[in-house]
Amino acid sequence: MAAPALPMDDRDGVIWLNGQLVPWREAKVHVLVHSLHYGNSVFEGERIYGGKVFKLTEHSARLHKSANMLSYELPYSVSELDDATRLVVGENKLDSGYVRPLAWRGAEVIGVSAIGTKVHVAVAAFPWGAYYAQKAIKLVTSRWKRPSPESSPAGSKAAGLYIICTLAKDEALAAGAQDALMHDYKGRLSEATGANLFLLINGELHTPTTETILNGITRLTVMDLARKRGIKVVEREIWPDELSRAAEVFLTGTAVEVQPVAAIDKLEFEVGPVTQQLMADYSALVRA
């Protein structure tokens, strides 16, 4: 049986929190700082191979997009979090593993608006494997939807949209799948609880708009690789009965890379050549 994971305020290491090295165990924030409480701190997800993190300067420069889109600025420049990103992840001698960079707003003010507080900024990087312990997983729909950018910030990676994500995964998880299937507010598909969606129809990839969820960078370095295929790619509006017409269906993103996905509630799915190859092209990119 294997020995359960350190929780991740009890570890060895340091973390790049505003600036400095500190200890794993000593970077802490106040309970009152107002992201914890409005939602507003925005992160990014990385992966480490071969030491070095991949398309790490397109992350950071996401992270102040997200950060811009919630109406505060950065400390650090791109080229910063980048230097910091370097460091965090030498300093813990990684040679693969994730890299969460975090920025949040601090505690000079408890009420709904956030003007007059302090942008806090950390890097952290530890070890990490597969996201999925399958290599085909299943999805179940869920009840819960991706709101109307009218709504919510799509483009912004912030903490606060993850709740949807977060109810939805638990009670997939509780239905016994892998993870959940998530349409937007239109009843449209829209993506996996922290990935983006794939089917491959009549030969061609197809993926939903970018209108209610997060562009991905790993969305769009696999589009690129199946276009470099020949394999032509197509973004549009995609409604659930259309789920049946796909030979293949495949998930993207930092954590899960490229996942391909068995069964979505009844429907099943072959792991198929163009999924197969686009996992190896993607493998063989971030490892070169």
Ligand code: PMP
Contents of the next structure:
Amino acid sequence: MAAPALPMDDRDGVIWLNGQLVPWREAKVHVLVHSLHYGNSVFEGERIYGGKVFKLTEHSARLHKSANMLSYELPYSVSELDDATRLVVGENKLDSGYVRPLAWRGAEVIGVSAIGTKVHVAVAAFPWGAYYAQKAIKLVTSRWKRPSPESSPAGSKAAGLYIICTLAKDEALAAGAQDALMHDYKGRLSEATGANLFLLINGELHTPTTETILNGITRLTVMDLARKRGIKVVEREIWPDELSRAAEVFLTGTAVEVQPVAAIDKLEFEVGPVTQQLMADYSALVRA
Ligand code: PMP
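Please give the corresponding structure for the form predicted in complex with the ligand, as opposed to the form predicted on its own shown earlier.
Every chain and every other molecule in the complex is listed next, the one we just looked at coming first.
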């Protein structure tokens, strides 16, 4: 993704912050908020199509789940978050674009324990185009491994878990690729830095189990679309040497949608008929 034309903190529009719409440039936090020091904010990424957020309630519910996995509760219900999001999208007059809900723990205490902090929530929305400039992208395998579920709350979209994603992504960009493919702590295929992985092997779609990944809302949607087309979907542990057996490879995610992969390291893949069918099906569904 290219650098945005305008810095994210210097734009017109409004942001929903703790129940109020505030002018964009005034949606600020103090330097001593707990989450800035200890990485325990949680967030979502949602896409707007035709003025509506696709799978809005699923995203609002996942924000709750992400916070709960980090032992805190959000002060707004799922339906209040849905309403806040619709309000922000409408007030900013967005027909298409991206939504970034965020929850974090406040500045009441400093130290590792977060007990006694207040929970804050914001929802911002802004125009955002395609995630990658390329029709089919090149991935490189990262040296950073997705941690064991005993070492991190893998199903939480928690800011701290993105430390290794940012390292992996920036190293991939420096190597001339568009993104990184991450293995997990056992050496199995896991996911990209912000998207889930699918391989077409012998006409079946294979995707890693949810042990070390974020179980994407797009992943579940695309699995459903594939089954509706009569394609068998298999969730299992997948090892890197199996990539050479894949006829097609793609990523899924809210931001990347269904994204063909042209290469992983030295292996090359076609943008084949199954990938093209699922891209078309997904595009039709999100606009339905
Ligand atoms: N994995 C990671 C690490 C992600 O950041 C994302 C984007 N939220 C995904 C997978 C895909 O999730 P979703 O389809 O819900 O956007």
